[in-house]
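Here you get one chain, nothing else, as structure tokens; it is the form predicted on its own.
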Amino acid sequence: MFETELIHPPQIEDKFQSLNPAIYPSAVFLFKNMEELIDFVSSKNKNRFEYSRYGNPTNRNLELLIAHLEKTEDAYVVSSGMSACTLPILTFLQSGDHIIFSSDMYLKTRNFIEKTIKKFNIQSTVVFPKKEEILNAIQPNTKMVFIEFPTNPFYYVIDLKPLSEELKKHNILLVVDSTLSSPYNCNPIEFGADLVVHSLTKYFSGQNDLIAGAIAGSKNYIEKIREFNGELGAILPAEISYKIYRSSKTLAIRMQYHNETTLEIADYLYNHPKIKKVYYPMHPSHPDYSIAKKYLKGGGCLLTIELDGNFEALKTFCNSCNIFRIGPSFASAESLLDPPIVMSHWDVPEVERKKMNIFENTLRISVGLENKNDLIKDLEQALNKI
């Protein structure tokens, strides 16, 4: 069960028997004669390590652990979610390839896809998050796709089977940002995917206290990232990775918290008259909400509302509430208030906001682990105001 692999997942073998890994602050790892050395140059053994660019201890069973929980061969941590992100498309596309990407998604993601790549001369196609969409768009030179799973922030779900099979017949890569469902809610591997990626920022860490990022694959394509990462150097430290390998022994724990009052507050403000639009792929008045039954054991921490006013009453919500702090992120054990027009749209013209369907009333709300009844009074305390 998922609870065990959390607790007792492989590990490299440690001749101590530390009952938790060890933490390799080293950038050097020595080798006793030439034969030990040209021995590991030669097998290029993953459990024997170098040089901490290419390979660290405690980094590995970080990603034994990441690779057992997303049932795939591998597994690679990086310094961040981006970084996790913008590997695969640097490490598998080049000048003339063509990628799609859906129209919600985090937006430095997006960024990176629609105008960064462009310097390299990628070219990309936005479309709405839905499989025939994908499809429809498909060009000759397409090498990739990449989603969120489910989006952000307003938690569509894509078909994932019958898309990876279409994608599969044109060997175009699927790459899955996975970050807001977590192993604990979907395997996207199982449903086709060929990587994917997390913040482990997020659910993994469920602290707020670091950055960093991980990708899961195949043992092919994850070599070839590692080894392009040589080159490029996004490299975790060995004392986050220990964070994030101590912290995720009670992923469960919260996931189960997170998707039980997350889905009791989305109903709660779903039914509260100065609320117009709740996004929150587990609550059936979501458009996704058959889809996200298929796949998804539970909705996460996130939902994202429309209060019922404008800019003014979207300001006194914001300040009225207590529990709930303004702040970016999510997944933490604080319950958090994103108001994208400020937090990560500001600068984006009104007129590709509203594309993006941001608008000046929109809220992102990420539950943490506070009492469910104290949020919803603190809640219905702020919804008083406007």
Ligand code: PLP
Given for the second form:
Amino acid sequence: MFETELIHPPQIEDKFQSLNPAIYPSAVFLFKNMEELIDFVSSKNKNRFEYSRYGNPTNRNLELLIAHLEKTEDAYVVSSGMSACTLPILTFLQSGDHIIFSSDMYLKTRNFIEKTIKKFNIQSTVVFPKKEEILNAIQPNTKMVFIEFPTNPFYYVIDLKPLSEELKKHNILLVVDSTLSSPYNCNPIEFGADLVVHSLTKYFSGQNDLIAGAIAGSKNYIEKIREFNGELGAILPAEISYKIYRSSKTLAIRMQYHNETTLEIADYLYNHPKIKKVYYPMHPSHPDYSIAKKYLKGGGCLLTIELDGNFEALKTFCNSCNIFRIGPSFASAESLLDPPIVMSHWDVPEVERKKMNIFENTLRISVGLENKNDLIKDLEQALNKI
Ligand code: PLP
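Next up, the form predicted in complex with ligand PLP. The previous block was the form predicted on its own.
Then the entire complex follows, led off by the chain already shown.
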């Protein structure tokens, strides 16, 4: 079971039989003599380390853990969730290729696909996060589909299995940013995804004290990404790797708590007269509820609401909360409020913003690990002020 797998993953052999993996803060790994060096460079099976930009034993233990939890062959840890998202695109796409991505998505990833990679002559098409819309957007030069699972910040859940089956027929790589699921709630590779990416900053860390990312998939794909990043250099320091490894041990119990508490809070808000809309994938009111139930063990810590009011109401509500505080990111112990109109979409022109469903009364809420009744009381008193 996941809880047990999490605590007993495969690890690199340690001659001292240390219970916890060692931290190797070393850029360089030495060779005893010239023969050992020649052996290393001439062998394809590189079972040791040379230089930490190419790999580090502390990082390797975290990679083995992530590959194990995602039920795939290999994984690779990198400097941020953004490098985890951008590396597969940079590694596998060439000038003249086409990529499809979904309209609901972390804005920085969207900007990278829609704007930044245009300068490498890679074209893109944005579609609503639905299997049919994605398939209808395929062109002869489409090489990759990039989606979030569920999407952020409205938690649409794409029917992954039939999508991946169709994409395989066209030789199109399916890359799934599964940050919002975490391997506790879903393993997209089991449903045909080729690569899964994570912002480890979120559930894996759970502490809001670091930034990191990971990519998981077959050995062949991961090796190519590792080689590419050997030149790019978006690597993760060993000390940070160990912090993530340490925090991961509580991933399952944190996820259980997030799933249960957030669903109850979503239901409380759904029934509140001052709330116009609630988006939570495992709430029966969500448009993708039936697909979500098929793929997800739980809905995670994020929900999004539309308050019954204007920007003033949003300001009053955010300013009145005491336990929930205003800040980006999610999945930490502390509950956070993210008003996207200000936090992430301030510079997005109004017409574009409205197309993304971001209004002046939209608020993303990250439910932390505080007591559920205290959280509901905090929301109640703040709603009474608007
Ligand atoms: N993917 C998703 C779904 C995210 O929400 C984020 C950040 O919020 C990222 C990727 C980027 O991760 P990081 O902040 O670790 O670079």
